[in-house]
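Listed next as structure tokens is one chain, alone, in the form predicted alone.
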Amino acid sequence: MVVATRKVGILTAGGDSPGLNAAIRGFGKAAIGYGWEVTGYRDGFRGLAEDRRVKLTSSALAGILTVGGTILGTSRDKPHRMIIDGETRDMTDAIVATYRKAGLDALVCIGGGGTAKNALRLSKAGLNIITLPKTIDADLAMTDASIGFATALEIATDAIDRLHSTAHSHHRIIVAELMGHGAGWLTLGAGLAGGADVILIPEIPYAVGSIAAAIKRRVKAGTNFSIVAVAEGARSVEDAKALAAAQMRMEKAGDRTAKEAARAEYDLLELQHVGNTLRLAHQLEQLTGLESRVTILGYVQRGGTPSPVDRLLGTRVGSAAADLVKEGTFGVMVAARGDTTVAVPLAEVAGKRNLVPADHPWIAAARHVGTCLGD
């Protein structure tokens, strides 16, 4: 059944990434081409709850393809847990009211895993929702690619390339921390492409002794420097076991008091992980005798001009979303599959993560070229 949609909305949620504007433009231009009115909501779900909007015309979409970030702004606010005047409130009803008041026929939400879960809630609340995959971590399930990853990979790889010269010149260990709290795709890809000697990712808990031994072998072979690429979420074997145990206690806790206690323990372990990269560098310096320095790339990885790959991806999934709205297909994410796009039910995306499997070809390639993975 083809639905004659007249009014559509779009927002960006979660962390910013290169390629968001390409997706906004892709959807907006396709929608305008169908003769629809396009409304952009500012600052993610908060702007939707507060009915802060802007009309997206052809002129408003002009020139944004190559611009980083998002012209709509973004936030990590959740519809059902939004802080308003210092209090946490469920703003789902307010969002539904905004949607109805604007006479929207569909809403497109661009974001990652959290956005998928929030979008599913809104879909269950009766709204016609479509999401577009965005995350530089590439941890979103059911899609081959996500907006922002390709650009972040280029930036991170370039940084590792640049670190080689100073590491070599000063005979140092350079520890480069990359983004990736739960998934190691970005660190693994950039580490491989940049020729890092050690790559540490969340999926493979590391032993500091094994890393030090690998660096010592390099020194013995005549190479007195090393590049260590570490994901922000990478953990030692001991820390990974403690976190897993805390998570299990949290999941098995019976009453509310027990759940809160288990959650507090889990949060404390997460807090103690802050600064882990600095501790790792200090440990390696002590164990190897080589001077160690840390570089934390941080938000540099997801800023700036999107790569051609991300511009193309944003345009593809954005325009595909307009086609789905025209067809009346909702409650789905526009997934990238090879050179095509596929509509995947949000229920199959929300709450699931795309992690690096132990037998992935990138892992095999790293081991084949002698890269230490910390295990």
Ligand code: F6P
The other form holds:
Amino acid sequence: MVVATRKVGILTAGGDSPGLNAAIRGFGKAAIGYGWEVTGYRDGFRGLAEDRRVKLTSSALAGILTVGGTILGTSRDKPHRMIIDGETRDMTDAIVATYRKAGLDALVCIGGGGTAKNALRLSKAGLNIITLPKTIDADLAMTDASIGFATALEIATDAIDRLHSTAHSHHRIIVAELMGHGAGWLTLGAGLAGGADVILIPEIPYAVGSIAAAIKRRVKAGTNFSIVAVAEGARSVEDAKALAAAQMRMEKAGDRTAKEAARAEYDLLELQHVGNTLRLAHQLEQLTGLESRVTILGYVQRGGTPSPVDRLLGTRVGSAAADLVKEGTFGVMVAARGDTTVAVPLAEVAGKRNLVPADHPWIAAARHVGTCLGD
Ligand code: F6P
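Having seen the form predicted alone, the form predicted together with ligand F6P:
In what comes next, the whole complex appears, and the chain from above leads the way.
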């Protein structure tokens, strides 16, 4: 059924990413081109719950293509569990009310896995929702690409390139921690492109002894420095086992008390993981005798101007979303597939994660060029 759409809303949710503004502009310009009114909601789902909005006119969309972050602001707030005045509240009804009051015909939400889950819930509550894939972690299921990853990959690769100067001049180990949440795409990609000697990702638990042995082999062969690219979610074999066991207990816990106890155990393990990169560098220094240093790249990876790839992706999926609204296709994510886009039902995206498979060609390439993967 073709809906005569007149009013559309858009928001950005989750962590900021380079290319978000390109997507806002891509959707907004296409929508304005169709003669629609475009409203931007501030700070993710919170702005929708609190009805904080801005009119997105052509002039509001001008000059944002190259700007990092999001002109709308963002937050990690969930519609069904939002902290309001210190209390956790379900704001779904408030969100539905905002949508209805504004007379919206559709809402575009740009975000990652969490946004897909939240959007699915709102879609079940009756909203016409479309999501656009955004995450520097590249862990969204069902899409070839997500907004932000390409830029983060460039930044992280450039950082690894630059770390080589100090590593080889001072004959040091430099352990560089990269983002990625529970997925290793960013670290594996940047590690490969930057020629890291060791790449540690969450999908392959590591043994410190194997890493030290690889570094010592390099020293023996005449190279007395090493770059270790470690994903923030990478864990030693022992830590990964403990976490998996805690996760299992959480899933299997029968009653609420058991669930809470298992959750507390899991949270403690996550807390203990903080500082893991520093511990790893210290262990490697002890085991190899090489001086070790740590560089945590952090938010630099998702800051600043989006790369051409992300500008292009944002523009493609943003404008494709306007076409979906026009034809009345809702409850979907605009996925990138090769040079084109496809509408994937949100139910096929929400709750799924795209992790690095053991047989992925990047893993094979890393092993071929002699990179230690910690196993
Ligand atoms: O999902 C993007 C990401 O940058 C992850 O790589 C990282 O784990 C997380 O966000 C950091 O979240 P926050 O911005 O809430 O500190």
